[in-house]
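Just the one chain here, laid out as structure tokens, in the form predicted alone.
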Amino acid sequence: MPTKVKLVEVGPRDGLQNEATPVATDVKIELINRLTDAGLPVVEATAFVSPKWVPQMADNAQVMAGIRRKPGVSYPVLVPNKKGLDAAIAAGAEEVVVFGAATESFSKRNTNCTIAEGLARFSQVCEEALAKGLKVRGDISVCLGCPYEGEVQPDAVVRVARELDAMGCYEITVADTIGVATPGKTRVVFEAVAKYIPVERLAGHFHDTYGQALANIYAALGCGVATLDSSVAGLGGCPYAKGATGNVATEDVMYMLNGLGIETGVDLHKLIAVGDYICGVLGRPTHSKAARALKAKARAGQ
């Protein structure tokens, strides 16, 4: 297990952009500022991407221009393309954050091409992105799981990890994106992509569907891995399983975190706050049960 984990926030982009009600600017700017204030040490801050097919990523660059850059925290953005880039690096971005897929059929229906194609955009971007000075982070989908073909062999995880690798990121990020995986074929899959890329500079991103969520990323723990994303209140949906509760809620990981001894630098108290916050906002109950929990033992003065 490692001693110390690093927690990337997801919550303002990955939680917000499935929102059929726009979020109004200000509100994002206020969570994100708040998210950094509770000691999350990566805010993911939004998307450049086509506001035709992510209209509630539209106010990207007013987002970027409004936040309260704090010493020592990354604030990726998502960039699908070199437009997305040159627009991302016109509103101040410093770190950008590609995406890919481990199967055809999730490439073509998440980003209208193939699995090759998409690398090849990718590389384009990495290139102008490491030449001017970003951080580029490489996301990979589907990893455990697709909704259009089932069951997804490590092999193809690792074959685009390696490309990803290839192109200079940093960090590359192991997806369960619709929340099917177990900690068994979490631990495979992070073995196998391990062979290649040393686990230090690998991450999982876990969604809660089945309820595995902090088992999966247990396992991934026990494999070295020590990046992790996760959603304030764990908010973001996913379109692709039906049922699907989202991502994993940050209350929760930090609260397995703080059993484990590992440190995160971040203020649980401060961070269940935000959740109420944004969720005050979006009308509706936090999905962090930890949250839930404390909040109920709180009142009951215990």
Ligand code: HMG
Second form
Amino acid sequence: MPTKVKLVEVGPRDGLQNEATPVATDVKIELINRLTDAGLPVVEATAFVSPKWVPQMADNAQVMAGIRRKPGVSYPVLVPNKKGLDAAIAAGAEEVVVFGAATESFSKRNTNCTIAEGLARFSQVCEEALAKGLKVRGDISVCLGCPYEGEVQPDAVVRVARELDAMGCYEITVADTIGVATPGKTRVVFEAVAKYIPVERLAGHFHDTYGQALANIYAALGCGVATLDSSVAGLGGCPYAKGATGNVATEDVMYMLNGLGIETGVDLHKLIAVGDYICGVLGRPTHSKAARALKAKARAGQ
Ligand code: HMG
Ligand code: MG
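Starting from the form predicted alone, produce the coordinates for the form predicted together with this ligand.
What follows is the entire complex, opening with the chain shown before.
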């Protein structure tokens, strides 16, 4: 088990990209600022993708211009191609995320290209981004199950991970896009990738559709994974994976990590207040069980 974990907050991007009604730019900015005030060291801020594909992220440049950049905090943004990279750089991004997939069907639905075509685009993005001094993270979707192809072989994940590594991605994220993984499978996939890429450079990204996310995270921690993506209040889903629920709630991950004595540098009570803020705006209750329980306890004066 690691003694410290880096939490990568993806709510403002992975969470809000999935909202049916548009969320005001000011709210996104306020959310990001509050998340960093709670101590989150990395907040995925937005995505420079096609506004026709994901209209929720169309205000990407305004979000980047409006946030208060806290020293020491990273604000990575998704970019699918050179056009996205150019726009991200113009908006002042210092870190970008390329996102591929372990299956052909998901690659086609999410980015309208084959896995190989996507990797060729990312290679161009990496080369240019690294030359300009940006950091590049690489995400791999559907590593533990695909909504179109079902079971995914660990080898398919390893192949994409090695390509992203060779391009210079400093961190590679193994994602359970539709939240179907179970802990045994999680362990197998992380162990397979870790044969080629040091585990310190791997991250886990779990959605909680089947209620397995914390168990999967525990399995990933057992493999030595020390970077975890999560989303405040469990916001989100994926527009190209129908039925997939949000990312695991950051509050729930923190409650577990605190119990395990693993440091994150994040203030859980402040984070719960951030969850209250965004849930208040969206007009819905939090998906975080830890937040609900701790608030009930506080109300009861215990
Ligand atoms: P395409 O339609 O094949 O692109 O989309 P194209 O190159 O043929 O261009 C078509 C139009 O899009 C053109 O405009 C381009 O300029 C424009 P038009 O001439 O028609 O007016 N365009 C862009 N505009 C803004 N920014 C850009 C951009 N690129 C082209 N970067 C494309 C291909 C990849 C662009 C599209 O499929 C796309 O944007 N996909 C993104 C989908 C997405 O954001 N999905 C959600 C994020 S991934 C995720 O959530 C998974 C993750 O959480 C991990 C996990 O859980 O698995 C990360
Ligand atoms: Mg996701």
